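Here we start with a single chain on its own, the form predicted on its own, put down as structure tokens.
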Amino acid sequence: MTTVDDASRPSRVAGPDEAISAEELQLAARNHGIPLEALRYDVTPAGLHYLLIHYDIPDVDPAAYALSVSGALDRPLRLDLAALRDRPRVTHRVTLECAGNGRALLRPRPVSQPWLVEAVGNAEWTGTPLAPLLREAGLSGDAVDVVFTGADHGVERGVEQDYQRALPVADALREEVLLAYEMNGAPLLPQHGAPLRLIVPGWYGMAHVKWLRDITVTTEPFDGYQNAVAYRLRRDADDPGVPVTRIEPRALVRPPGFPDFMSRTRVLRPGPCTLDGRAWSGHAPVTSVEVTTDGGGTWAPAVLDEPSGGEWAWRRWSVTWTATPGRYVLGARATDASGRTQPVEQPWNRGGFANNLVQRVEVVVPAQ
């Protein structure tokens, strides 16, 4: 690893009047969120699913590909795609959300990929479970972490690195964790991690390592950049912070009516209409959704559809509303079975992570 700059420096915070920079716009052009009208789909089409690429999309030849599994194991393994496909095959429907979703709404603004609320998607991932493979390889009794290395390579905060994340052994052995080679019934697309990626249901997107090439079991906690420096909830630069892990509860409104081109303000005809959207949490199942039409002054319960696709997928919610002429601010907030609820006022952190502030959708209902 080549250190070019101060490896311990956390992300920067914008000045009071600092506009979004050309560098942030460059990131926003490479990465994209889900168009909110696509919340109508139970399963997000691959091209509409949110996308974050830390460095470059690596050039990986599937014919020459092999996954290395090594470290504190009795029987290290090396498996090509055919061997992985010969293993037990399962499909999970999983909601993925970027840990930085909502970052650009915080004040002061953490400088990074400028997400609003669209960094999410709900796809069907097919592959083979990780846990049986680790057990077959013979986990050492003193194993602590399982480190996942992607083929993407770059520099972040001055540190040259492969993208690497680790899971504690107990989390890596969860039966739902997948080595995935298909998305929505088709081979993975290059931008979504082809030919193999990790899927960790319930965790933010940084844990779902793409272009996976190495799995290494360690007997010491992993202290690589993406675990020890990035993806931590910090109040200030000197705060060691706590790691970002599971997805906080969130509900999004599928914007009704039709939009103004620049502002995205919605125009809605007067009369009865159905407001709907999606809700999810990585901690526990969503148990209720409340909806506001006045920016959070009052809340009304929504109806949750029955779960479709398993415990790791989002749920549709809906409520009937009679729109009368005027201006409105719509929003929705989810509560999960652990008691977590979305905040109306968001606690700030330096990296802009795990921001599940209630969404605001501005609506104009014109007089007829």
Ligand SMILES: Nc1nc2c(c(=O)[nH]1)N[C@H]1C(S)=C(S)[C@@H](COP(=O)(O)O)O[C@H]1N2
The other form holds:
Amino acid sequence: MTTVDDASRPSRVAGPDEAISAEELQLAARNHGIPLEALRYDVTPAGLHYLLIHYDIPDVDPAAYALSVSGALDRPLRLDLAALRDRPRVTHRVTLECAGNGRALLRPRPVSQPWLVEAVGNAEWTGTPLAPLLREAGLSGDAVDVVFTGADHGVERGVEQDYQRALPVADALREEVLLAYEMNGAPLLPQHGAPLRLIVPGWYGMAHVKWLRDITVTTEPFDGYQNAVAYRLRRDADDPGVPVTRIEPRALVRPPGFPDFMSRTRVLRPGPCTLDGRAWSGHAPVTSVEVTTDGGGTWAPAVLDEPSGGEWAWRRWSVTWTATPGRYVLGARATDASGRTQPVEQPWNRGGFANNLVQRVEVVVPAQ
Ligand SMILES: Nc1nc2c(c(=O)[nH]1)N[C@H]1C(S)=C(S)[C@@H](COP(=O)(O)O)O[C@H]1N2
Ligand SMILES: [Mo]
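Let's compare: the form predicted on its own is above, so bring in the form predicted in complex with the ligand.
Next comes the full complex, and the chain you just saw is listed first.
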């Protein structure tokens, strides 16, 4: 186990035949994914939304809570929950995805939270927009970064820290960025950041700081651990890499039929059926989804439903298929308006981030 004095422990890539360890299992048991059948819901019920918590869920007393806003601005603020709730109120439906989604499918496997494809959810977040608050506080013209600090504390590769992430000031001022106090119309649950979290539509999960207690505007680039060390796309340990930011396009299949208990291979009766799922991208709206039943050999276009819930929410897609006896590997591929799509080769990087390789859903259609 990592200890505070074990300061040099690097992130690790598993050996060629190295199985998932008890440490990875321990993380996976704490940080659950969405059960893929829950792709049926437009809005993911709170308890079925994925979870990622680096340290412990902190004990924050909502009655004593106040958000501090300070740094490079004229009028530092302290806002309790009542003051935050008195401000303009907005709801956005937002697809949240962990940057590590797909990590455990990479070869070789970067050792960390071992997600397959299930680190995603699409919830309604209600709160107050951040930009007007920063402007009212007299944001300085030479502001560079806005640093968001959570109330949770831990140690990561030997570095003791509060969970902290910065956004460049231009990104923090985008009108869709929210200080959210409700999820799906109810106060935030402890595991999702109660009483207040940041929501940065379009960005991978690490930017959406939970248990938010402090906002500090800086005039120098922030070089904290989660920005400068952790969430970077690197080829190798010496590569400074580039920051992980927006969500790459992805489509997932809602698993058809019923599962085998151990393998979760799907069993589907022969005959006509509808295959469907969800597609999203944090760069630009999804413009098309294609579906394969032969593991990527051939592709057929899917029908995209009208967007439901605004530009930051996933979209349903569907296609009709006549299942005949045999074995199949289903998958779907999303393309967005920026031209980004899902690769056929794994996009490997040392941290195992942004792996949007097409999903493989094994299906058996038995003879009647
Ligand atoms: N304070 C704090 N915020 C955090 C985290 C954390 O560990 N601490 N995890 C981040 C990561 S990596 C992800 S993917 C999302 C997950 O949000 P959710 O658990 O509500 O789905 O929260 C982000 N915000
Ligand atoms: Mo994450």
